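Shown next as structure tokens: one chain only, the form predicted alone.
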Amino acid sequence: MFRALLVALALLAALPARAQVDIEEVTSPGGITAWLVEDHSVPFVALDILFEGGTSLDPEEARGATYLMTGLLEEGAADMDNAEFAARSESLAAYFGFDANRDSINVTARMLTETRDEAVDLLRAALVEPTFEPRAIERVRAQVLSIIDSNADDPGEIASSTFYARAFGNHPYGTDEEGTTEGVNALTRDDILAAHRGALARDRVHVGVAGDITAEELGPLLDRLFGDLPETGTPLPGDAPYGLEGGVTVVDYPTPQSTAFFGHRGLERDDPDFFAAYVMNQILGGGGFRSRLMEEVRVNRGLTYGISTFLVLFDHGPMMLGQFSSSNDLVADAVEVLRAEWADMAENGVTAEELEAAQTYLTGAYPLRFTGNDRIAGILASMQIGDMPITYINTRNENVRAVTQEDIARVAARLLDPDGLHVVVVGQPEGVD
């Protein structure tokens, strides 16, 4: 009942599409910073918390420790076991989510204004005082091993995992976030404790808050929530050298349909050409049926049901990637068309009509991202961890509209490398070396 009430309030907190978002930077008495969007229309608060570093903090001998540790944060804290923690959050109509990826640990919290203080105390216990009780470790370890086993039979997961392993080698980016079966089985409670100390630290926390709370209320709340965490964590990993040349890697897998994962080096989020690259990608493969690759590979030739590309802004090794699936007898043709379209845009750029259509869609769809406080909180935290200015939301569409054909021609020639494009194909493709 209480959880249903929280969901209902989250939906009620959905706001009309905003052309302008007023963000306030709040610094706690203890020096912790958060970005806040106040909205007192509904007694509901959303927090999104990102700890920079993520699974890339794992040492080589303990890969998977951060992922396992993150899964244990709601499995018992302070004097509560997992059942008591769940019952307490339910009684408060509070929701907490914990996840880990290569570059961050993601914590989401949704709570009612009337139970906010108790919910914050419960979240603090999960972050600062997790018990890592042995039975909970084995239960969550089994869940992680099940994920690893499932991924081993998923062609898409095999393709991306193979690509990252070949691109980044021994760097943590070259290992799946969950780790390996052998590695996860070997993890000890001490490994989990070390991952907790190294990952959840005040010097790498980014907080987005939206809803029924003022700046004056938020400051002390931040210190209550994070003040007892370590000041500093494990040093962040260095840059991830990209070591994959152009070509094709085939992973034999008995299936009538092959899955392809392709890409090469990308560019940083703070690169002067980022917005040009962003619009270019929308035209090439990011725009669904509006994109060139969908038009050429699916619509005109029927070689796949879908193909897409995306900019991946890893902190230590950005890439431009894409994926598609096709029957084994059509994969070779699909790869040929993919390379041809990659080369054509690198050489010739885009048309005025393509640019206008992409800009119209990107600017028109953007306000729809701000239709609820839960989504706004996530965007605020992501902006901070991405080193975006606090004005980004209100200037983003201007930056998209400012991109010219000349800008895209320049970044396409610089970024798109048909000879460096590497394709990992999982299946039994015909005519693919």
Contents of the next structure:
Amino acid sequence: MFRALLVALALLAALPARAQVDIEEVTSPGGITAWLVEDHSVPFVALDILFEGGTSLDPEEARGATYLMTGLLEEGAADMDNAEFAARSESLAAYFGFDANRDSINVTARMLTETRDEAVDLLRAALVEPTFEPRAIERVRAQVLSIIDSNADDPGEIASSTFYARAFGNHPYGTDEEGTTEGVNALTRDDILAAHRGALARDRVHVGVAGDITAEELGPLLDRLFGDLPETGTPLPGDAPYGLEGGVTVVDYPTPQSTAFFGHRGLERDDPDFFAAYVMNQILGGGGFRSRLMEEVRVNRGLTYGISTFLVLFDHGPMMLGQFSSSNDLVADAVEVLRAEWADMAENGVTAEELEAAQTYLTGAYPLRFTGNDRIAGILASMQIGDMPITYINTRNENVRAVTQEDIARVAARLLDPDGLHVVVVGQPEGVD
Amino acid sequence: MLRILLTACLALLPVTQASAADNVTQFTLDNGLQAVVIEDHRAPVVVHMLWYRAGAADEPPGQSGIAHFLEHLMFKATETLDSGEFSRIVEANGGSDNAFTSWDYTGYFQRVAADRLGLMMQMEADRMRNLRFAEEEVSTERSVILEERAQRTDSSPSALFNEQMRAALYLNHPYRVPIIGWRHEMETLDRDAVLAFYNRHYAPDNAILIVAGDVAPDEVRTLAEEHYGPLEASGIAPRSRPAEPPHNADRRVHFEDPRVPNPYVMRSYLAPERDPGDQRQAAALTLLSNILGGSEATAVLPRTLQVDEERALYASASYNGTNLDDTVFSLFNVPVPGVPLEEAEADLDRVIADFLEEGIDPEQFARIKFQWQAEMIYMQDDVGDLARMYGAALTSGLTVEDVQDWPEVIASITAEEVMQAARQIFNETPSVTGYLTAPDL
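I've shown you the form predicted alone. Could you give me the structure of the form predicted together with its partner chain?
After this comes the whole thing, all chains and molecules, with the earlier chain placed first.
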């Protein structure tokens, strides 16, 4: 379903100083703020809405409530049952998406200009007046249980889920967003109503809008959508203490290929060395074939089809994570190479050539992110939930360019901990214990 | 940024076009390279794609997986570029690149700042003819594709099941062979084989260039003549593959795997594809799949089996008409726990029989038609999607005109034509019915 909010995604948000994208901050008559990029060339608008909190708001006795609630928003609202709601959105050719992850609930919408007013009314009904009918609850509960079942048979899901459980224990981060079979079975309609009241609140909504709409049109739209939501939501949870030591956990699973999920603590976005860590990750295991890990594990040795690392900016417990898959007889070698690369970068940092290549890539790729209303709206919402200033876009490339080899050596020595690296291996690996 | 194995993903998207056909121009170079330019000046970005009319269904017998293997090796050394340098240069210019292989095509693309288009063409033209295939790189990369098969196919019961279903459906056509390849054949793929496939299929007269984004057609033509123009045509003949004989018998597949969480039943029928100048039947089948499975709350199968009767976790239909040869129409039913697959199959039969009896709900039909119109608008938002749509269509034997006609063809299909297509598929076409289950413990 929905995974961590990766830095790689959050940081898509940026343009060189002379960007062709102008962001306007719009405040509605009712006091709700949104960031808007106007573009009238294609007659539709994209909305991306993030409610801070997400599944980490679930109380211990009702884990999975937020996830199930989010899945129910379009399953019946106001005087419509789920089929009527769907038929209505189809007749308007409006598309809505509802997702829940650990730190936020994400609502996306595409609306044609010609049917926008009706589409806004429909989306408002889903957000403000969901009915949570018992029959819909049972139907969606069965779907969630089936997702939990398939995740239990998916080596990648088993690996990440095992890692988070061991790292975060009883904190909500330690449980999958969907909850557990037992927990989901026990959820009541009251749990779902409480999750709705607590999660969809005006004090934690962030809105990105892109496409065929003006600021004048957007203000009233915001009030219509969100004006009837409660003013405040459930308090956010506290920090998630990270409790995992270095080592290897093997989860026995009958499959010819092992899946590995690894990592340790990360750092916050407001850390002074954040950009250095971001560039460092790009060199170590970021996208593309050029990363050290791709080079050493895939290209030079053929031990995997792909390996990557990422900085995960969980609000209450940031991490540095990665994953790969290898045949059972190769995975021990791959883990060895991984640790060696981790140690090498911690000790020696990166070369001037690597740094320059990563900076050129990251700064050059930057303006290419801003295409398509959906993507732009998503970037605008992510920037706001990440507390990034509206001017962030203008300074982001300078921040990337300012990173030096010394910065990376410093942050690598502080962040990369080969002994603290924990690797969860799901499969029947040979020579790993 | 891993190589993509393109399977049926395209099939699930409504395939339509930008309404503004005047955004799209085409030309052909003297050496036979066909080119399509799609203009979108909203951002200073260009998508450069080169598609070959060569895919897994064009492989020599016994060499399954070689089209996809070649796709991987295309990122290795040429006469002038080191191994991996292609992607390094793209990245150094802030771009991203990747490639994909299907049964009918192999495609390569880069997404870069618009002023780097010439460089992309220069490198793409270089690797069309100048790849070196160093022996040790071939053997290392063979491990990578075997790992890819392990990750994408062998680790997934439903991927293994799909492989068996396809092999059972196609009796004779090479569509029966998986794109990734059968493992025992992949293990034997060597330098000579991949070089022979490359020499045979990678030439300008077997390629289609798609450029989409902030570019002018004249400029694209000038750059294409400069970089692709000098390449010599190979004189390759149009593709002609073994055709399917009449399907005279229903077949059954039962695949057991202990890793199956939710057993399901799937039924597949051989179905006609879009043909140049003749897309009505494919359009009717496209609408039929939308009516039966397009929307989880209102389409016939999920509405009946998931919502009204609560006997299914998931029920749907699928059809992809953009194919060079005969394609597939499929039905799926994942029953709720406790409902055996025999009953789930009977549920499918019953819902389809009722549909053939009762016909199409006119309101649903109107909604689906309107959604197709809207899709034409939404699709303009991403030139990458448009480029991909043209590339898939042109490598499947269609023309730019066919792509541009398609929305009108869809709009003009009557309910009676859909029902006729439904009767033909469900009453007159033998099928393959497959069960995916976990073994009894």
